[in-house]
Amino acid sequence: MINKVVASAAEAVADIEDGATLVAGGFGLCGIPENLIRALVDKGPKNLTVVSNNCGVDDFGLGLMLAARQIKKMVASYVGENKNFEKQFMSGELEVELNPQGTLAERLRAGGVGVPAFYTPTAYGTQLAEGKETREFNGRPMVMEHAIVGDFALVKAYKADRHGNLIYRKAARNFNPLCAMAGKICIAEVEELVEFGELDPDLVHTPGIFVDRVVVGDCFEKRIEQRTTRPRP
């Protein structure tokens, strides 16, 4: 019987070493693998390249790794919520590669399905297209973008079985399925573990074939970035 469950987040990330490339799920602070991130901060690998939609906030999410000076290069589409990010980029400590959000998503998806590159009209004629191959299709100029494949994928799911089949919950799905496919080794932290056969196959978002390790998280803060409420009448 296949059993991909490991005992702890620390065990799950034990072989992530200096210089690794990580692809991390999440959108803002929603659906981030917060237990795996904390375990990586404790382990302390350096000179990491991290691919994610954004880099958390100063004291949470990937921002914890940034504060610990573990990230050498960040590939992202939005970076506006982290003051440490700004300071390290402006000082030359942090290398940054910005991608349009849809392009980043497709680069991850392409890496997961084995497509080495693709063409998109997004960013043509802008600084983001400088130095990249361009072609014209049906009279429309396009930019070639390369797929992204990480050494490790860190994802957050709501529910999993021991085979690694994953179900995400609502908006927390976001970049997680794409990242799960795009990592050579996929590590999933989950809120609930069930036995094989308990998940409805029609509801599985990421099949276990993509997942190498599953760990049940022991603490989920699920912080909200910007809380906006309506005043009582």
The other form holds:
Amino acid sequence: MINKVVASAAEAVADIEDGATLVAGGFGLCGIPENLIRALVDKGPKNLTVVSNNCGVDDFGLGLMLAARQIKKMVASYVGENKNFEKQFMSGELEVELNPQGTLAERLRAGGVGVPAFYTPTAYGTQLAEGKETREFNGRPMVMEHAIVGDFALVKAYKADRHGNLIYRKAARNFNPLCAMAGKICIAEVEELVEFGELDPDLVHTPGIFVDRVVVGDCFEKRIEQRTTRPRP
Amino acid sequence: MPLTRQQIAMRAAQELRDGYYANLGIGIPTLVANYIPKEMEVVFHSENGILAYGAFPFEGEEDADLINAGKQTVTELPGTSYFDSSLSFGMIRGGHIDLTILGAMQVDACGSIANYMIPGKMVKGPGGGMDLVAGVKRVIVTMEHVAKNGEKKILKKCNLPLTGVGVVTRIITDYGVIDVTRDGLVLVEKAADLTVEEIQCATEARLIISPQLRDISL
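Okay, that one was the form predicted on its own. Can I see the form predicted together with the partner chain too?
Below is the whole assembly, all chains and molecules, this chain first.
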């Protein structure tokens, strides 16, 4: 019988060692694997390469791993919300590779689906394309970008079953399905584990073949970065 | 008087057309959504994976799983859809978005734009900006004409790291509306109280004055 459910976040990340490459889902603080991140801070592996759109904020999300000096290299598209990040980067302590967001997403997708590289018009002529192979297609110059495969994928989903079929909720999907595919071992933390057969097959976002471990998160703080509201009429 | 930020957004809203799929950047561009003409239906795309998002929620109805690319809480509308980041940027890179309105630190006479970092000072990263300028059919910049420290922002050539090369088609500022053309920058509209000379003085690149130059009307 297939049962990918593990008992705790600590158990789910127990074999993540120093020097591993992690691909982590989330956009800002939305849809981040917050329980797995906390478990990794507790376990304490160092010299990690982390691929994620952002790097959390100073006291939440991947920012916690940054504060614990666990990250050696960060591959991200936007890191503007994190002072600690800026400090470690400016001092040369942290290696940073900035990617355009769409390029980062596609590199992860490519890694998951066995495409080693692809061409994109994005970033042509900018610093982020320096040193990269270029080629013209239909008269337009393109930049070659390589796929990303991580040792581990850390993703956050809304619901899962014991096969690891995943459903995400609203905009918390973002990079999660891509990271799930791009990790050699994919660990999914979920809000709810449902009975096998309960998920509507038409609505599964990440089929279980991509997922190795499922853990129900202990605590979902789900912090909001910019709480923006309008007055009631 | 130059335009206010709200007035820049009002002018930028005139670029929208019924049926457009549009992506609004952070800052002044976000305000554009407040000025869509009532009879017009425009679908807004958010690069974190939403088409057709709605207004900010009422207090108490915020949903942490429902934010826009500026990380602000938003709402669903009839017709909303969600998707992953790869598909989202497929819409952008694949040329399916009609218009994007973005902020900028600098724009130059070739339509190149810089808006993601100041070497040695500030590292933010490009986010989705590089993909938007490379993939969207029409790229419009809204910004203050001159930086707060008095430095010019519309230059002969950008000196900050570029977000995109030759991609901007129109610049809308508090001073006027400038089109990027093969011949250079053409001033097509100006704030009513400013003279052409005042606008040129605040612009490093040479401005060609359109024979049809008119005052911005809101």
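Shifts are known only where both forms have a C-alpha. Numbering follows the first chain given and starts at 1. Because the structure is a prediction, the values reported are computed rather than measured. Heads up, when I say rigid core I mean the largest set of C-alphas that superpose within 1.5 Å between the two forms.
Taking residues common to both forms and aligning the rigid core, Cα displacements of 2 Å or more over three or more consecutive positions between the two forms occur only in 228 to 233.
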